[in-house]
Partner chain sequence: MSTSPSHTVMTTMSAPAGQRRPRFGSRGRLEPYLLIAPTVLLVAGLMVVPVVIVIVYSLFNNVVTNQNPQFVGLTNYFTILSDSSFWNAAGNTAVFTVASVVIHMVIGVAFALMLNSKLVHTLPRSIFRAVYVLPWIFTASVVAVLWRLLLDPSGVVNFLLESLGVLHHAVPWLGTPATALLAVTLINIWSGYPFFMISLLAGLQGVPADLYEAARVDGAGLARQFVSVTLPALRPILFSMALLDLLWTTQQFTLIWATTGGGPIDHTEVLSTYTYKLAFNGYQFSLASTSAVLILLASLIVAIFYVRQQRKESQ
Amino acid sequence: MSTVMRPRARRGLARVLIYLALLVGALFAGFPVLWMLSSSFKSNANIFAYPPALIDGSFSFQPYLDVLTDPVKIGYFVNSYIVALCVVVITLVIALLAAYVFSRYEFRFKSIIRVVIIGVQAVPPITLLIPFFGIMVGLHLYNTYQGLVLTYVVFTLPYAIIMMTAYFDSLPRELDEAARVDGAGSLSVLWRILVPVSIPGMVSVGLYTFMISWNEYLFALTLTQTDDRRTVPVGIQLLMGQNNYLWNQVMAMSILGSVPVLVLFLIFQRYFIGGLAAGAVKS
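Output the coordinates of this single chain in the form predicted alone.
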């Protein structure tokens, strides 16, 4: 009896240790977010009070009111939504068309083109900052939505094509053949047959694209000049003035800026995980 219980005891101990390690990791990762949330309700002076406290007597919603009642700061959020949603739509449309061609057709230089697409992912974006700045100025797209959207599409499209190609490869070709027997053309097969069953993959790509566009800072700072075109990350940085840092508003705006991505992930979590799993394995 004791020999039977020992392996069970070891497994129970191992499970407890794993849970403890996960708990410590979760606390380590989550505490900065918790502190950011706490600081967003404090006065600017009390954020650096000693000893520190998560909740103190200066608790107030005023930092959020300062952000949500400022037309300039609201404009940052509007700009981020416009840019991010445009990038998602354009990336998905182009990625679906390209992935369908790569998955279902054989053509010359196909493997070379795929290698180039994958290789683009290995280029550090910061090395492209000055070339993109010159291109946008030359095309008269500096400080415009179009310039930001075009830039972000260049960064999100390679991953989207790779992901959607892998997802289409996991779908049986019998679906295409059955539709063609009924007289459907290539575009009809794509939009009426493959797209409806590829919703998880599209959600994964869409969320990834939205997060990249929503959180990007360096190119948004470089390619915009006026407040009516700047996005949330740049707006947060502008709260750090030369002589005064509005830390409570920085924290409040950071929390508000995290909400859209968090809400989208919670809503589409099932599709997101399913799309990643399906796109990673070719059946």
The other form holds:
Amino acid sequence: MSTVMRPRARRGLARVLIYLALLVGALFAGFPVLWMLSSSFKSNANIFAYPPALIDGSFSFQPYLDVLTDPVKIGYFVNSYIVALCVVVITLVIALLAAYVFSRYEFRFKSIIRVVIIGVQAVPPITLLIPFFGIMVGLHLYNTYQGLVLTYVVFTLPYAIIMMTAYFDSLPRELDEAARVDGAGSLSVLWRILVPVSIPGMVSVGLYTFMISWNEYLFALTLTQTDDRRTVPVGIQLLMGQNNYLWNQVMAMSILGSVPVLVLFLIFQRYFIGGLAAGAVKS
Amino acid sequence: MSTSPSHTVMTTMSAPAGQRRPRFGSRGRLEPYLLIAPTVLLVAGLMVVPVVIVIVYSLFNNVVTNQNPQFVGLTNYFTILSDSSFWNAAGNTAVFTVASVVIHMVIGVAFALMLNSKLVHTLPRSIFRAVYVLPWIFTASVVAVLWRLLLDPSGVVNFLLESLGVLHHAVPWLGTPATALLAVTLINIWSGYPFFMISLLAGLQGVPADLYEAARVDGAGLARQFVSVTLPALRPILFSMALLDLLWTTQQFTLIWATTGGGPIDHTEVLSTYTYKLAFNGYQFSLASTSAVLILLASLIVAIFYVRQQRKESQ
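So that was the form predicted alone. Now I'd like the form predicted in complex with the partner chain, please.
Next comes the full complex, this chain leading.
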């Protein structure tokens, strides 16, 4: 009897220990986020109240209302959406064309172009910053949407191409050859045959692209100048730069600024994790 | 080349996959170039050309700000490499990066193993996984303000440490020379481990269950199973992730810039903030370009290791 019980008891103990460890980990991972949420509902006077409380008497949606009724802050969100959505569409279109070529054609310079595309991913953003500043000023794209969009398209394109090429490679060639037989042109094959079956890959790449554009800070900081072109990550820092920190509004804006990524993540979790993991290991 | 459709199909079907492709006449031969043209233009114009520009800048003095820069050869490299601020930044970058990568790996493995454990029930498992992924949702700009709030002298972290008796009085973690680098590293650890964890979770699910079964039959305990089954299976992922993380963390700018700005004095100055300040605070674009090229070289070395590793894995 005791020989049967002992492993079971040990199993029970192991389970308790694992749950304890999981709770400690969850505290580390989750508490800062909980505190951000809690602070976003406090009055600014109560942010550092002693002793601190998760929910106190000042609980209200006022910080959110303050953010959402300020045209300048709304502007940050509008700018972020405009830039990110443009980048997603443009990157996807260009990457689809390139991936199609890489997957279905042989041509001169193919391997060189491929090596360059893989290689540029290793170039640190800070290395590109100084020439980009000059180029954008020279092209009159400083402090414009187009300048930021162009920048982020270039940053997201290599990963998008690599992922979409891998996706197309996994599709049987017979699929598009059959359409070829029927006399369809390349673009029509791409659009009518390959794109419809590549939606999961495109969603994954689109999400990645959106996230990079939505989150980017260094170039948004350097390539824009006025509030009407600033994006959310820069806007949050500008809020912090003022003399009196409006912590509650900063937290509310941080939450609002993270919602798009959170929502996309929740909806497309499967694509996201699979795609990212695959990309991290393969690219 | 024939353009007859039937011939096309024959060629492809008979050719070994991935070797020979059909061609479609003269228009067909031009087509790949047309389709790849936007990519080539963008990558050449906004990646290759800027890299060339920054290298050229590093060889001249008074670039950007002056109409007539002078060629000075490698002088700027000697200036940067004999600048103690550069080496201070390089040292901070090394500490920040190595500590981040190692602890990312440890936490990533620990959390992935716990989430993958058979002892954990399905519902709590999904809840814990959701909580553990949370830090990953937030961009560096948000992470920075959040932790400035948490680590403020009157903030909740100091309150908790004082209540537990660990501290006697509040510490301005990000403003104290002795703790600032530690604090920004902690913040980076918090924001970066989920990416490790997610990839490792995917990797763990790929370890065949019968390997564990076989190990158990051979009398291997949990620790032994971890060392001889789990770790070898995860090794390629761990290695790739560590190199990628190394690459990203050495380039980290936003987190440092938005928490300490490199301060107090220069105690959290890293190579990217050092370079940024040279360029946009000091307008010394030549020296900034030189520093940027040195960062590029360091990144390329890591990248070459990464590519080699990938090659080895795919063989």
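Only the largest set of C-alpha atoms that superpose within 1.5 Å between the two forms is called the rigid core. The shown structure was predicted, so the numbers you read here are calculated from the model rather than taken from an experiment. Residue numbers count along the first chain shown, from 1.
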Query raised in the report: Any chance the CA of Leu20 moves 2 angstroms or more between these two forms, core superposed?
Result: yes
